[in-house]
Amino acid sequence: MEEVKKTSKQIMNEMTRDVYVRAAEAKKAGKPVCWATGIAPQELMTTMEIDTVYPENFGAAMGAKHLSGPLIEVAEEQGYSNDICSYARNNFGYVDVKHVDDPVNLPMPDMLLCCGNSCNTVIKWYENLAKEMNIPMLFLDTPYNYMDEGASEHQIRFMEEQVYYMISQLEEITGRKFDYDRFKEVMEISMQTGEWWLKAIGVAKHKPSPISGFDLFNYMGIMVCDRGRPEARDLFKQWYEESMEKVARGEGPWKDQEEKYRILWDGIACWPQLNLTYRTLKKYGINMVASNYPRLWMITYDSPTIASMVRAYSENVGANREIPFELNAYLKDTETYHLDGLIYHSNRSCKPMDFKQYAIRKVVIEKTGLPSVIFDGDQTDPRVFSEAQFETRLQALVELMEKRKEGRKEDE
């Protein structure tokens, strides 16, 4: 009989629970575990044969499966501000737990990997978790691009010698020598991944989109985990070929209805709500198309060399550039994608998002007259979401992107 191949959802969920799985059975073995930021150089950790799991997509996963509000709440009853990242005051619940009801879990680290070009809130939350379990902490410093061209090249330098150090950090601690023909294997796989990703998430593009962005939401955490290894550049392959056969049979989302609005959401996704959430905006056929959150993964470099992949983690993400970096993106997004709203997550834990939103939302407003909504959430507090308010402002952007449409015909 033949064997029947898997789609790439199927992959993607199984490679999402190998990750975890791998780790467990490295510390079993007696092999160290890194625990790494979101957006940091995981080419280090891939040539070197580290297992590495990350505490945000964690966050994320506990969140989805509504076990983060108990962590969260570990927490603060150790004196955590709720003020705090959701995301660090989930993790810092686990460290004291150490174990949750469900099949993922995260095996205690021997060393931590961070990365400065999200936000503050990560070097101090894991500056905390290294003087609590007395392990080192490797840091990638990224300095803030203020200027628009992005890095300058003695920030290059900068980072450059910050990698060799870490490099011999990394030697010190393994005893094993680092072998930098296989750090360039690794890159260039990773730079493959990234031109996959970017191919795959812009097939939404196409009218009607035959993907939703809570599907960028899930396979997004392959880019996070697991985008130095072969398997992930082979799995947004696959991913993209599907979609573009569901663009030639000219499928929507949706088998059961069709796509009546395309929208780009903006900030991270609210994990423990992300079935309600998905499941209102198809009830008024509204498609999330596009966000900028899955954009931050796009770390994409020119080049297999050291300095060009540190320039793509300053300079690719959106949080350690200005604001006309991001609003550019905006801007490009309400055309490639063909939007007719857009809906702002006023994220209570994500500062360095929310701060920036208003300003590029009221300049999106003047250039594009596209229609808006902000409403209030965390990406995996459960406390903070309002269902009344969500749906209340989804019906409030329907009525806008109706009425915008309407009057677009008038004038033709």
Given for the second form:
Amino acid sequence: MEEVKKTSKQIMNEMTRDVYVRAAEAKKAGKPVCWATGIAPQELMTTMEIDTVYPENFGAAMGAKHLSGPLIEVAEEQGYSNDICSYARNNFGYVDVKHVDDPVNLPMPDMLLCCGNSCNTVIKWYENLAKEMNIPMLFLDTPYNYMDEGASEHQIRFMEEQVYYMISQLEEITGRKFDYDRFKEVMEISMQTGEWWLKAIGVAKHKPSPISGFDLFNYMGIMVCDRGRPEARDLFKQWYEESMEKVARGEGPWKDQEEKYRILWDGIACWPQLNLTYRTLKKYGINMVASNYPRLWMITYDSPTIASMVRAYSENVGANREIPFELNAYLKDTETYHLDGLIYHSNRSCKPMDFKQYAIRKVVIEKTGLPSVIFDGDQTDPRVFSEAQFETRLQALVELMEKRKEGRKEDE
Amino acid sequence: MSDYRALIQELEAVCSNPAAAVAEEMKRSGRRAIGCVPAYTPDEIIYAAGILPVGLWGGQTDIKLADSLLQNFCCSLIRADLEYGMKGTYQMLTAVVIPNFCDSLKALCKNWPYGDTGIPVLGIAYPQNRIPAAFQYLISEFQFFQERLEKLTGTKVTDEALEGSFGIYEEYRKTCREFVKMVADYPVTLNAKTRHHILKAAYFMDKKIYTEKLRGIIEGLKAQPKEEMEQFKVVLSGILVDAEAYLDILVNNHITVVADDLAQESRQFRTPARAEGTALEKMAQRYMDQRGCSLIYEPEKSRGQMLINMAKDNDADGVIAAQMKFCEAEEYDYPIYRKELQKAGVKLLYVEADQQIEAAGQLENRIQTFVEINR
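Given the form predicted on its own above, produce the structure of the same protein in the form predicted in complex with its partner chain.
Full assembly next; the chain just shown is listed first.
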């Protein structure tokens, strides 16, 4: 019998699970395991074949599985303020209990890899982990790009120096030499994965879009955990091809609902309310076709060199850039993705993603007239989100989008 | 003998009206002024350019305009700075320098141009990862800052001016270290409020003039007999304690600040410079040597041990963790040093406080109870 080809979704689910399975096996075999921040130079770990897991990804999973609340409480009992990032509180709680009632668990780390491009929060978070567990921390400090044009040459040089420093740490920890040829291959694969990722999420430009935006949140996990592996590149290629077939057939995101409005979602998902937010959007025929969160993993670089790689880690992440970087992308998105509106998640956990929303929203309204709303939520702390507020804001957005559509029809 | 009382009054007056003090100094010296947002900025370079560096540590103001750019869970210091910028309080400034020590500072840098302040920003990115290469990086970053400063202000910073400026700042820092050590001997004159005002005045004055005045206070006090007072001695730790209501509570409860680990106070001057190198090298090295600051990555996290030592060396009755609301850097440090202090038997009180104190009664209760239990 001929073997049925797996869909990209099946592969994605398997790969998501395998990351944790591989790490658990490595731990069992006495090999070192690394914990890394979401957008860190995995290229180093992939080159050294060190299994790496991502507490932010795990936190999101805990949130989506409704397991984050108790972990957060454990962290707060240790003295962690409810003001700090709930991914971090999740993780501190997990470090204490070391096990959750779920098939997937995080093996304890032997080393840490941190990159400061997303926030200073991760630096403090990992500093605490390093101190509490007394394990080495590898750190890429990406100086904040206060210049609109990005990183200066001396900043690139500093980041390159740090990569060499991390390589020396890795050689010391593992007792093995770093293979620069393999590193180049890994960088090449990572670049290709990044390109296929962008291509795949870009399918949402089509109207209707066969991708519902929540696919972006689901597939994103592979970008976080696996982007140095050829399997990830191939997955996104397959997802792209499948999606393009749907485009050719004129399929929208849902079988039982029409795509009426197309929006951009600013901010991280509300993982504990992932289903609820998805269903509510769908109820009104709102498809989230773009989001700045999955786009954070746009670590595409020009050439497989350390300089080019560190530039990407520093410059491609909105949090590490001045407002025009993201603002200009949004203005472009309004056309590319045929947006009808925007929704801003004022996420109690993520200050860097919040503290630019008002400025961006104001300019986007001024320049495009596109309506938008802001709602309060949290990426994994289930206590912040209000279902009633979310739906009310969404209804307001629908009204505004409808009004605008009618206005346009009248103009025609 | 210097009239130390008059000098103290003078510095307290500066603190009660910083804008007037800055305007007066600008007029006196014919210099422009540049605002320096916490926690660390290359003030020596600004001073060497013939410009007065002014510290912008927020303040007690209603937040109205800044609400249009920052959510209310951004710390009060950053929101107050933006508010002052937007409502014109800072209009005398030629520029503001905004460093990158936390996500909220980066947010201030991002949002400033959208606040219609009319004041240009000079960004600067200090290294978090202080591996040996960070030293050279920071020197390059200082040079890059200097180039942009010169271009913006049409000035030229000579090596000679920079060496002179560094000398003035180093003398200022040395004098401050000497001053904070005297507090335990003069707890009546240097009560918590006066001590804070004296230290804070430095942000609005020429450092050379300030240092002379501080020196006058030190010499004047030294000539006096030591003061006896029934007191409760504490080490303050955090970003700042500058709300008048907060300081009043400390004074009313006879709490003497025998040492501090506040970003606004001792973290500015506790680390002395090394003797060798150019001015820029010494500035960079001082930053590389800074320890126990929540705003700079330090995998050893020496703050807990540092606080234990400070409490013991100064015979303190306890440590007050003055947590500025919504300051993540401080919030991350707290659970770690709490454990260490508990283990060492050092009494610790954690109190959240904004620059705008809303519940002074509650704050007073907690502080009173802490004093009563641990006296």
